[in-house]
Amino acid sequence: MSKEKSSSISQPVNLPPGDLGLPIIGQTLQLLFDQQFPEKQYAKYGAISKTNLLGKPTIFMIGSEAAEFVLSSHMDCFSWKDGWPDNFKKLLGESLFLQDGEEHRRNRRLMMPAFHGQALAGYISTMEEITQRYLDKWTQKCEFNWFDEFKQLTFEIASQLLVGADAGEDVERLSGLFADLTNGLFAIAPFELPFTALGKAVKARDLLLQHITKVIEDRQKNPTKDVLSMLVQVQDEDGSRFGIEELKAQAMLMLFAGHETTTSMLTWLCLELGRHPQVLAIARQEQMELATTGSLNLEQLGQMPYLDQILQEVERLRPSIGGGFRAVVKPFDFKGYHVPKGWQVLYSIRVTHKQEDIYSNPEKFDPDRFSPERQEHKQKPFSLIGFGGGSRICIGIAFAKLEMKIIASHLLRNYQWEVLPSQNLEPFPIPTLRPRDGLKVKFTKL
């Protein structure tokens, strides 16, 4: 063979180490039903290794210096829009979440001004109205499941701050349809028939697009001072609006996304506060001090250092979404591995969160590792992702947050409650992370 020709035979890719599974399906299976599967691909592997998921090759990308190359640094080589399964596009539709590019920066610049500064201190009074008729239910029920309860508390409040409809009597049969939409974002399954997981989420999407779809044409004639509205009115530069079928799908997103992860988080905040008499104490007396200066106010939620240490704790220990899915759509190098365009990445939040060289004892439930002292996430950039970060983290953050802290101050200062037996409480993943069993408790006033 000439030196030409044997020159011109392309090298293997150095693809990443790892079992593609089974055809097809790949280890979808394992992914969905094994929870420590992204832990053992990180231990056999290291930080990038690859599998084979729903049809499609991926590489998983496990610790922080794998997720600022995907969030930040190397973003350019990833699109969000190709990345999810399809479910994704086919329940939640073509939102912000879903975007890639100048769509993306123009919208979520559209969008911004209604989640932060002077128009989050105007959700204040709405959001604490919310609550208090839900502390007064739960007074009154005593015993109930908090999953259950915390998904129609956000959602009411999201419904009326982010969309401006007031759930009123409807909000237990609107978030049912979200719980029955979820739980088609990962069904295997591609069938659309009744019985199945994706064919009741496709009819709870019809179902309440045909809600946002009323609520989109009050707004357009009657606009108030909820997200949707401002969203109605915006224009840009060049004077265009959102047409209607982006409205939805932005209005979908917002219903969505403005109550599955807080509730996830609220749940398991108070269940690791049920679980640590020593964590509340704290957390209580912060709140105590606090009340002596009177009602609850932005100046107030501004200084609660020692609750933001264990929302921040929540976040990295139970965070509500496992990873994110990307498209490659442009070929990179990362570790010395190749990997290809076409292929998809999943980048782990949970392990990432568990990272021995940053955390101490990981899976020890531990507020005090975010005080001033000891800021452990701080040693390196993107280890608490749980929020996603670089220019497209989670455009909600500071409205749940706010949502999050005004909760928990009404609990702390005005409640207590006891975890009951007889109940599992281990972690269930999918779609968002909750107790298996919801968590049962008993709840009364101080």
Contents of the next structure:
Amino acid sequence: MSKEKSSSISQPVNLPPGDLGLPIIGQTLQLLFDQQFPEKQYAKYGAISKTNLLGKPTIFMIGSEAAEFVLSSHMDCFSWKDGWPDNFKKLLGESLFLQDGEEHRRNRRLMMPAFHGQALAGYISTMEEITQRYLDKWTQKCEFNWFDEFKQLTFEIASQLLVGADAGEDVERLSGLFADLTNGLFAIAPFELPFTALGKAVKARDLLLQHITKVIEDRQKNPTKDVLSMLVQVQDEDGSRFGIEELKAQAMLMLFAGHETTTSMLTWLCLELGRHPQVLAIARQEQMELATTGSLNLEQLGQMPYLDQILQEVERLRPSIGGGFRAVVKPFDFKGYHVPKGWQVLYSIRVTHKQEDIYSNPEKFDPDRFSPERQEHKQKPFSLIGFGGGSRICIGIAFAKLEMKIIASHLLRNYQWEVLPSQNLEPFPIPTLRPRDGLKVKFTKL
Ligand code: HEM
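So that was the form predicted alone. Now I'd like the form predicted together with protoporphyrin IX containing FE (HEM), please.
Then the entire complex follows, led off by the chain already shown.
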């Protein structure tokens, strides 16, 4: 044995501090049921600590520096594909979310144009039409649960613009199937029986795929203006296109990623505006002034600095997704601790957004922290990561922001709402962050 090899074997490995919990399940239950678990890990151990989730040794990485390490500077140490739980692969297929390296880069490059620039401008009228239909429905209903309503609204926008579903019956059926699919993603029991969450999710996946396959075949013959039509036609430099299996998986992912998250942010946006009348008044004023310059278009949507600040603050204080998993494919050192290959990492978005050295009074809802004078998040890179960060930042970020701004503009210009009493509005994190009882409101036209 060479000297170098024997010395590396005898060196003690300085693993991060932390508790591996019970045999097999480790600290999985703490993560699922104690909402403050990542906060407690951070308070006790700092930016890096170890635990065990469902038999996998897991490293918590928390704070801007840790986020930059995982999302950017050392991303070659991590795999997305092997990082997400097996149910994601089973239910969402080989889509962008679960790809790495060259395969991921090629597919992201092909998908990108559908989510940016001119393509976005083409989505505005459909987003507005669908939004207006829901606003009329809400005015008639007067009292309702906004989380449930936003879920339908964002699903309708996603299913029409992303995969070209027809309005009405299609959307209702697909939305029901999607609810079953989402329940299966985080199911702990691995049994695929007709009555288990996973069994129902697999059945829903098959029905969704049947629908998506039909739409793809149709779009191949008659392309329209939805994202799927663009993906059907797009070509790589060498002329290669997405195959049918790839298209099916990407379409499924877009539907999943494109509406749960947006529903979560819209619900918190309306709740925080309901709780902070002064913020609401300034946001309304901004919209009323813009309304005098004509109807909503891409240019006008780019001139809403105060609404942008509010959305940033909702992203910070109420991030839809609490964090992200990665598999460690290359051993690495961080803050003097060593992490071996084969472990997994969970980087925290939620706790990173509460760093006291960056955000003053971090529990307070304060959109002014993003004003041009304060710009608290600019003190350190990777401090605001509600859409992830680095080269794999959310591909739908501009689509989601466009949608949320259109909905918010209409709400602020023409409607008012009151948060009803006697409901539990505590944040509940799974699968995306929402007030526990949804958000019951009384809604009227101004
Ligand atoms: C408010 C709305 C949204 C939020 C908060 C959000 C959040 C995120 C986050 C945090 C990530 C990174 C996860 C990680 O690092 O593990 C991500 C990635 C992703 N998101 Fe979103 N998202 C939103 C809307 C959308 C929409 C509308 C779509 C599109 C259809 C979408 C598609 C994706 C995809 C495909 C990825 C993976 C990108 C890649 O790996 O290259 N998201 N999103």
